[in-house]
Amino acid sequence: MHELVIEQVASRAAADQWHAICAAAAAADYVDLPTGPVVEVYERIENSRTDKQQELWLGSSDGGPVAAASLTLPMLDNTVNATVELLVHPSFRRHHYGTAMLDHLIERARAYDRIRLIGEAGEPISDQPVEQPGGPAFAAAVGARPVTIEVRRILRLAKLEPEHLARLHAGAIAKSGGYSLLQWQGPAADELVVDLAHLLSRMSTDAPLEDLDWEPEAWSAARYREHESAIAASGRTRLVTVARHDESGRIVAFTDIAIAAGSPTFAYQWTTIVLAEHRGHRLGMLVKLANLAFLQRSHPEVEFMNTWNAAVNSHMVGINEALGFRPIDRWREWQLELSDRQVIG
């Protein structure tokens, strides 16, 4: 192994080499599951943010870059956590470039206090003939353990059924008297801003954590625009459906999905949820219907939606599969206690 140079991605080229390594590694482990915009590299360094801190981290071996990396500081809750991404090119791995770069990602993280760290590999189905991915197996040999296992799961449109999608939507019609859905893309109307941060409070309680140690978070108005900003600088259109309770007006039951600038044909089925005091009204499944034909109508161009469910989340991943969903690989998150391991250097 040659030695590794870590520097702090700071400028566009850099970033632009930082997302090379990104794709093509999920190119190499992944099937369908495009990076993202390189613009969304650009807002992560280029716009701060008061939820959260980024450093974005490219490291070099013969003036060629060989490793990305990322580490999420949260500022305003969880402020003993770090979360990270680590990936290694194919073709330079199994070098201890891995091993370099995670040093120095726990020698920035005990700089700020942070007493473990966060992240998550994908590994196959074992039905799939997919060649296993390196990061289980990384994050295994240098001590984290896995603490929530997630599916991901693909929803092919050219597939969906019409007929069977009308039968759903009649259910869930006939069970949700009472409550009418709002939809938009891009910003949200300000009377509707309190309600929306207070959901996404709730899906760090409500949502199958199972092991991760992870605090609830607190979503203020300011929060969540400053959320719906970062998606726009992103390159990503944002879809939103919504349910509201008539009688008491609040949004209580919401659902999104995102396309990203540069892969129109994928979209990516990102948060549902519906308030514990408003379930059994099939609201998750009404909001889902309405949200995907919503993206049929306004992005016709989309072949594939992407999405994670917990394992243990048999409800959202009934409706799902309902849908039309179908397992592509398994994710798991791995939590690092920093107390646990010293930086080999």
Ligand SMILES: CC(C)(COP(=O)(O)OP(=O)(O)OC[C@H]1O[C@@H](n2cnc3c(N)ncnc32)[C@H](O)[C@@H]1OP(=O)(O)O)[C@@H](O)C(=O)NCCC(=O)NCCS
Given for the second form:
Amino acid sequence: MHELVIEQVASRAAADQWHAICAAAAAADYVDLPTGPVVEVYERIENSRTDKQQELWLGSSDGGPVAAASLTLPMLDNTVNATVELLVHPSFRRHHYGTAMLDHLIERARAYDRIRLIGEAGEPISDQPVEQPGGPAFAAAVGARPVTIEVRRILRLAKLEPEHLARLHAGAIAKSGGYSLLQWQGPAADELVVDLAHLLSRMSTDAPLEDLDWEPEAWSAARYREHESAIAASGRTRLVTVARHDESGRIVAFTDIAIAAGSPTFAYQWTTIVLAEHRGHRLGMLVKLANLAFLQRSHPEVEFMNTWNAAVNSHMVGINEALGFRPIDRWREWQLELSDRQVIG
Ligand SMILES: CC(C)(COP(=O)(O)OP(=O)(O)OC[C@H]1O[C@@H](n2cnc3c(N)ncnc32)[C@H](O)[C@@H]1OP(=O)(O)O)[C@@H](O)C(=O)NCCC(=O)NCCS
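Return one more block: the form predicted in complex with this ligand, after the form predicted alone shown previously.
The complete assembly is shown below, putting the previous chain first.
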């Protein structure tokens, strides 16, 4: 291997190079998963947050960029964990650049007293001998272990049948008396933010974590606002639908869809949660259907929507399958205990 020279991404020019590696890797490794626009990378290096610190690293060899990585350090909870992204340009794989960048991330994580790294990688769903992207083989080779199994599904909006959606809607309405829907694009109204923060905290405990070592996240109203600001600064449009329990006035169900700047045909179904004490009223289906209708009305140019769910999350998967989402590939989180890995040099 030629030497990998590693520099922190601190300028827009370096961010452009970092982004180009991510785009080349995504195009080679995955179907229908375009990399977000470079403004999302600018946001990550230019805006600071209280809930996490981020470092982006660029690796070059013989003067040309070959590897891109990030280290994200949760600062309010999970302060022994660090999450990582690690990508090597498809033309430069199997030269141990990935290993060299990983060793650098480990050194940085140790400097912040982190004890483990967590990263995710996609792989084909089928057991047929199709070409495997390097992520899982690399992760296993460096001593990480898989701790979750998620499936990415895609909804092709042109295939949606209005009668089918109307039937799902009628079924959800029949069971959800006593709840009202609210929806918006952009920042939430002030009076909702405490409830929204609570819902995001519950997301970190209620979605299946399987063997992932991740402690409950502490979301405050201020953290929620910071999250919203970061989404806006990265150029994303975000549509939110929530259900309010009429009797208590509390927001008890939440879902959001994001659209990246400059990729108007692609959307992401992000978080969906219903508070445990309000499950069984089809609120998950109701808020998702309403947000989908909001998307179709406000952004008719969107053609696809991606979403990820834990394979064991049968309720959420059931809703998505009923809506028409279909599996594309499988994603796992890999966890590397730093005590298990010696870095030489
Ligand atoms: C994962 C990735 C970063 C590896 O980068 P790389 O520079 O090719 O990795 P290395 O050359 O350092 O590989 C180290 C070892 O991992 C294993 N490995 C890596 N890629 C492999 C592959 N495609 N098939 C089998 N084993 C592989 C091998 O044991 C390899 O050692 P060897 O080449 O001496 O046999 C790269 O494939 C990539 O960008 N993949 C897409 C993004 C991704 O999944 N990232 C992982 C996030 S956790």
